[in-house]
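Next comes just one chain, in structure tokens: the form predicted alone.
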Amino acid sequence: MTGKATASAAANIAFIKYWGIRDEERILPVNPSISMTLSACQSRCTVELLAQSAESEVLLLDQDGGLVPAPERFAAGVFAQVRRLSERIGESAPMRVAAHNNFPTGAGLASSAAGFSALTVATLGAFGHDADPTELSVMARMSGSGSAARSVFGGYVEWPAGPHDSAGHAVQLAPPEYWALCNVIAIVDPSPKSVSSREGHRAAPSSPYYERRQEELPGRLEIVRKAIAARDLELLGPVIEKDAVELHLVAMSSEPPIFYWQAGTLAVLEAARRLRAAGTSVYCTIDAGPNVHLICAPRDENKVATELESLEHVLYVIRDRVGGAPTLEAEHLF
């Protein structure tokens, strides 16, 4: 069997986070989440099917543009997802897989969501298997990255599609062209975080604030849905800031406590408050990591980026915005 495909998929930023898993084997969250798929933070993956006598391998693109063997743990995650996909579509073959992220990996920027979405689409493409977005969402989630269920859709996405969705697929609330929001990302530490999101999900129920957050989430989810439908940043912003802070409150008060924030995180939050006090509509959200996403309208992107670049603790800024679904590419990594 021969076949080769390359896919690109973007990270996403969650407006309302999921933090806690009710079914770890099936990767089903305790609560729904809503996110915005991005456009600049991209993962790219090439999958080539090999002869049955060949040995599978996973490669990464290094800084010099060459391909090098992936670390064992990374390769194990790729092989595990490929096995799940093969079982689901009833086809298997040895394969060569190459991957590359154009943004920091493992730093709380949803690199696993982008990476596993790209891997899923490229693997199916190599086998010549078609799948609609709903099926892709389920298959990407099987990787263990729940956020990958959202990255197979563009625009604004909710996962799971309903509170009792046992299938675990996401649904698009609005396409990317519906609301042109920007996401200016302040990178204060690009290195992989020391505590994985999966460990955080497991520890979350031990926090005394966990149940209280769960009680608040239905109302927050409804406000975010209304804000997206109305394209109302002033309605959206305070809710996403509150939810982000409370997620980290849960993490910090879990047993054992998990501290993702750094000095730079606090400096960026303070900068956002200064910008708002001066009349700029900008709001922060933070996934499981130290880096901060500032959501704003396109007219304010330059002002927000300039302010962040002036901060001592900000290493650099990524200018991103709402983007589309994964795509198959003509140019391969090898």
Contents of the next structure:
Protein chains: 2
Amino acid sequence: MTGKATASAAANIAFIKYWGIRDEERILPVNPSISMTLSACQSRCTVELLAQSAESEVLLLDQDGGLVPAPERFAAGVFAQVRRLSERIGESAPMRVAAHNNFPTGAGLASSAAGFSALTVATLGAFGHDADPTELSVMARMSGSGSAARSVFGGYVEWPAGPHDSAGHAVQLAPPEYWALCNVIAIVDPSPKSVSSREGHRAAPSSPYYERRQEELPGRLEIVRKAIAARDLELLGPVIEKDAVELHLVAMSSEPPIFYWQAGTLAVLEAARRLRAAGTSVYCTIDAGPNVHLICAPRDENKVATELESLEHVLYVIRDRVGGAPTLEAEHLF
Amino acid sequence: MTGKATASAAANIAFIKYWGIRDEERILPVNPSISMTLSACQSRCTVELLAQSAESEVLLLDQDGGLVPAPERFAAGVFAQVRRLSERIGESAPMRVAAHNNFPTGAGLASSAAGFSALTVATLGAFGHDADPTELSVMARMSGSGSAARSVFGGYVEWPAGPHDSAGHAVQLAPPEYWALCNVIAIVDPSPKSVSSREGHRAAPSSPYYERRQEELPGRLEIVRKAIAARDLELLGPVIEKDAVELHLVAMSSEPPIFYWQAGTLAVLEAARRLRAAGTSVYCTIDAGPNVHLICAPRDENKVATELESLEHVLYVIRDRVGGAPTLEAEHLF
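Could you output the structure for the form predicted in complex with another copy of the chain, given that the previous block was the form predicted alone?
Let's see the whole complex now, leading with the same chain.
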């Protein structure tokens, strides 16, 4: 038993997003999703097993690099996932967990996907338990952040849907080195969103347009798979932007309506259309939050980032790229 | 024959909007619409018949109150409508036409509805031709701005749909004095929109969500009729805001997508939700443009206007109210 392990895992950006949950108990999605795992937006997590008499605790890295107790709700989510992992591997112990995201949390940047991937890998590492990526994906999914099932793979990843076991884990479509795509993230509001993704999933079927989007998805998923296989941004871009907008159309027409979009969201969408009109190949996608992800080739990254930085509504820009699977690290958070 | 007449007609704000055209030749809408005729946003139009040897001309009032030749496209629209009116009443003459809107033109404020209503009434006035409101509505509709069919009535107005003659003109549901509603208009961009309503109507069926909205409409229209009859803002408001958002969802998911919304649009929608959360009964609607109409009771008009004026995105506010039918005026534009 190792006793202490630290893992690093990246967020991912979905090209076709899961929106609507089929089975909230088992965390099975209504529709398949395809994402690109990132590299700059990272969650780190250290897990240390304690003596059986000790009390478990969850800490967060604060701005000065010190460790502070995590808010109760955050800690409860961590302990719930640790319990599921313990049951699955048949080992348990009190533990000290420390976590840190180097990017905004709860703002539609898949921080829970990154965080639960890192927690899962670090916990197994602390118990000295080996797991292959498929098994890791199953375990990360169980956290309740379904998209965590994708973040345990690097590169381009699909999470199938359905009531069957195939929906229980994601699969890699292509490794990161297969296609060097950039994700320039325009941060218009880094604060945690007021409506969680979980609530959004629950409300989705109340939109009159929910089923129609589901009908559109098989064709869109097929285009995204082909575009990744062919490394074809012109094929990928229009369909991911269209589908992202329509996910928000479903949210805004849910009962009650959910507006993740803010003024800045529209300003960035408009900037992307301007960039395209001027010949730059760049396409937007938006997770459940106000911030906008602009997908482009490395040669256009600077131009896109500079344009976004010039917008009044954009607080700052994160330059991210396709990245690899979670890793165990030598340096711990405590 | 009078020879010269000036008419004033107001814009209207649709509670349930027409989006999609059934018969572009005859200007018959796919769905019924219900609107409130306004009072502050006015078009004025003077028509003077000239000697048969004279040449027709169309003039616009400029910012200094002088008359300048209208842009060719504008003049062509006026002449086309004058031709239709001449054919229908069996009289024709060269004419000088002058027009003026006291509010932004082509920015999603129904300027064409007001303008073509005023032109129709002034032209008939100049020919000394009497027409009842139903006949005026038929003639205004023929302009191509279908919603002009509603602006010839004051108060609360429905324009039915269908291939039959009943769709040829609007009908008054209630006169203006029946219910004193306010429309506080947040101007976030007064410039003419880049995609015309006509193009929007044409693109509408290409949205995967177009038909689903059509299915929702009969129930919504019935609620709006009931709400007007009962003067019930709490019944009216949620359904008009929902339907306005969904019209734009159809536009944004059309092929190609049409974004009338701008950053300021979202900022105003958010402000309305804030006002409601604080107990003020105010609901938004948005025509084909970025500007937002906030419907409220007279007692809340000041509060709503003040809140909107405090927003960085709002350039200025127009305080409008329910108003009457077009009128012939003694004072001419020239």
